[in-house]
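A single chain comes next, written as structure tokens; it is the form predicted alone.
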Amino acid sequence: MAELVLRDVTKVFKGGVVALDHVNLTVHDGEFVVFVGPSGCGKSTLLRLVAGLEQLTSGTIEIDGRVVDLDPPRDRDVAMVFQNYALYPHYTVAQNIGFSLRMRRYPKREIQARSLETARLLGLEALMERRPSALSGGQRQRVAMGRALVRQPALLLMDEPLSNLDAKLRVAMRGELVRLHQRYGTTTLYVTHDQVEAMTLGDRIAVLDRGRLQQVGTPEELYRRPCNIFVAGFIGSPAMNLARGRLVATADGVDLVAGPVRAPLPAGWEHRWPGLVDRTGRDNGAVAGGEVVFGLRPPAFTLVASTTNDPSIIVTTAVTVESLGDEKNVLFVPPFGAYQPDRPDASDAEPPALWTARIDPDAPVHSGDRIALRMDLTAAYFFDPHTELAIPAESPAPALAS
């Protein structure tokens, strides 16, 4: 086990492509940290830098207080599990598991004992004489994990190890990973694009976007208190619904206005979202127009009888209805348009973003139906449209990294 410290880690590839931009993070001894983010955000590059398979442009990497920037991979006491298993096809399971120990010239008897112990833990004992071509995808992945675990490394790095498995097997393997981490307690860095993997495996989750670390926290912290619009829209499945709106002061309080929809903020809003006070027109320091980006997660909607007289109700058409047994998701185009961030990689040809409402699974709603939805603004999130940062709520957002 070991503590990993990343200090201003930066990687720039030829042509000026910035893969990682001054990443600072401490991964504590025995911690399981999951890295998530869109394709090309720098997740896999970060693991390769820690493993020594890529060289830093600037910054430092410390393992247990020792700077390893110039150390070759074999001297870092790090093991890595790849997406494509990377097993030796002409070796048996036993030979693949024990390979790293043979390279370090361990005694033959110790190699056999440790390989067998690891195989038993992974349920591979009966397969020791088979070659990779005779194994299923799940069995190959367990062999790859066994080869990494058998040498008991200080750091275990996993780069999307379950992405080639079917859905049922991924669920089983997630349980295996949790059990193995509880058994060995190895400090682990895990890269995935799968939201469920991230939320169920990680002690903490680190969110990357375009090479920058956006937020680090427990799964619950990132879900309930995202620090900015990107994290809010990325964490959670289905994603948070986002749109631009205005806060307008009234005689009775404050209304959230978005297109034709005008809904009052719930009583006590100034205590729930104290950061909104200077945006409502009620104070001298008000931001002109009270512009905000607001967000609602799919469960924050209630299906109601259609009405055209209540401006707080969203009246729209169900584009798609996803029936998932114990839940039903309705995808629709909001009458005020979904929020579209200004990103250099965005295309003008992208279709309009849909919102998602999670409704009663027994509700008789089908694609093409006209529906009416009430928003639960007690569950709303608010963001500054210029900085894209969360507007402070009652519970402050966690630190970006620690």
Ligand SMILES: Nc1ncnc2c1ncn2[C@@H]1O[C@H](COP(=O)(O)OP(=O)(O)O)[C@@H](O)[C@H]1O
The other form holds:
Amino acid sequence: MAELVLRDVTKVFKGGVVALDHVNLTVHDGEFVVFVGPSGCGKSTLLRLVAGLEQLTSGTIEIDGRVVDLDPPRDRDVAMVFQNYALYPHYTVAQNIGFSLRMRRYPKREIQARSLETARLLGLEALMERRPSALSGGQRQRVAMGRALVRQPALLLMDEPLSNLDAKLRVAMRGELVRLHQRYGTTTLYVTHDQVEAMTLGDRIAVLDRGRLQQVGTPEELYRRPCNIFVAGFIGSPAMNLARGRLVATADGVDLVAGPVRAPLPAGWEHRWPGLVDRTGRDNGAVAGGEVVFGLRPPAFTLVASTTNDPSIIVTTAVTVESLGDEKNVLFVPPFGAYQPDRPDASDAEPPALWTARIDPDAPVHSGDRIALRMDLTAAYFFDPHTELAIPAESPAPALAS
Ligand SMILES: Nc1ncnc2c1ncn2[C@@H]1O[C@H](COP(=O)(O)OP(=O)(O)O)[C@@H](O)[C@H]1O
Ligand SMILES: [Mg+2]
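Please could you give me the other form, the form predicted together with the named molecule, since above is the form predicted alone?
And the full complex, kicking off with our chain again.
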């Protein structure tokens, strides 16, 4: 059990790659924090720094109040599970699990007792005398976890531990991880690119982009109150739809204007998004001429039969229809064009050019069909196009099915 504190953690590799840039984070005792972010954003480097497998460029790492920056890995009481776990091929399951205890010269009895207890917890007790070559992929991964858990480390670090497993096994192992965490309560840092894993495993999720920590919060907080465009587009699957628009004051309210679409914000908008009030062009304090980036999650659309006079209806063509049984998603080109960042250094996690609407699974819609979709602007998110920061809502967006 341990608390981990990262202070201004920075790592610059030879050649100048800034893998981590002043990361500040406290992981509480017993907490399970999941790290997500596009490939190359620094997730593995962060875990390797905590484990002591890489040296910091600047900043400090504390475990339970003790600065461990200069400690070698074996003195940090940290265990790590990788995607490509390497088991000792000529050792049995029992010997693999007990390895770290043997290295630490635990008494033979205790090694046996602890290994067996760990194996039981992982459903491996019947396989103790087998060698890795006689195990399935899932069983091998379990042995790798057993090897990390057996000495009950202060910190458990896992870097995409399930990504080599097939989908069904991943789901089963996810449940097992939850159970193990409940049983041991080990402070855990977990890296994944799987949205569902992140949302279901994490007490909190930490989003990284290009070495910088963007936001840390509960899955619910990140989904409902993303702090910027990057987090908004990254958390949630299918991703939030984003576009550029303009707010224009009218006689009795404010219109959102985007390409050919001009739709009024719902009544009470000034209470729901107080930060929008000075962006409407209503007075001289108008910020950036009323420019915004707005976002709508896929469930914020309804398929409608025909184009009535409702200005929040967009008429478009279904490019692709994805039927997932109890869920149907339509991909379409929005008439105003999807948001693209104007930064030259935008990472490879750029938002897609198509928007996605989640519609009634029974709706008879096929690729190529002309469709009409009503946008529910009460569920809209707004961002500043220059800072990319969220314009906070007084009450968070409604909890739509994720
Ligand atoms: N040993 C290394 N030497 C130089 N650059 C590295 C090294 N390890 C990682 N990097 C770079 O640091 C950045 C972060 O890498 P990494 O932590 O592996 O990202 P992630 O795990 O999020 O995909 C990447 O640009 C990567 O190319
Ligand atoms: Mg990695």
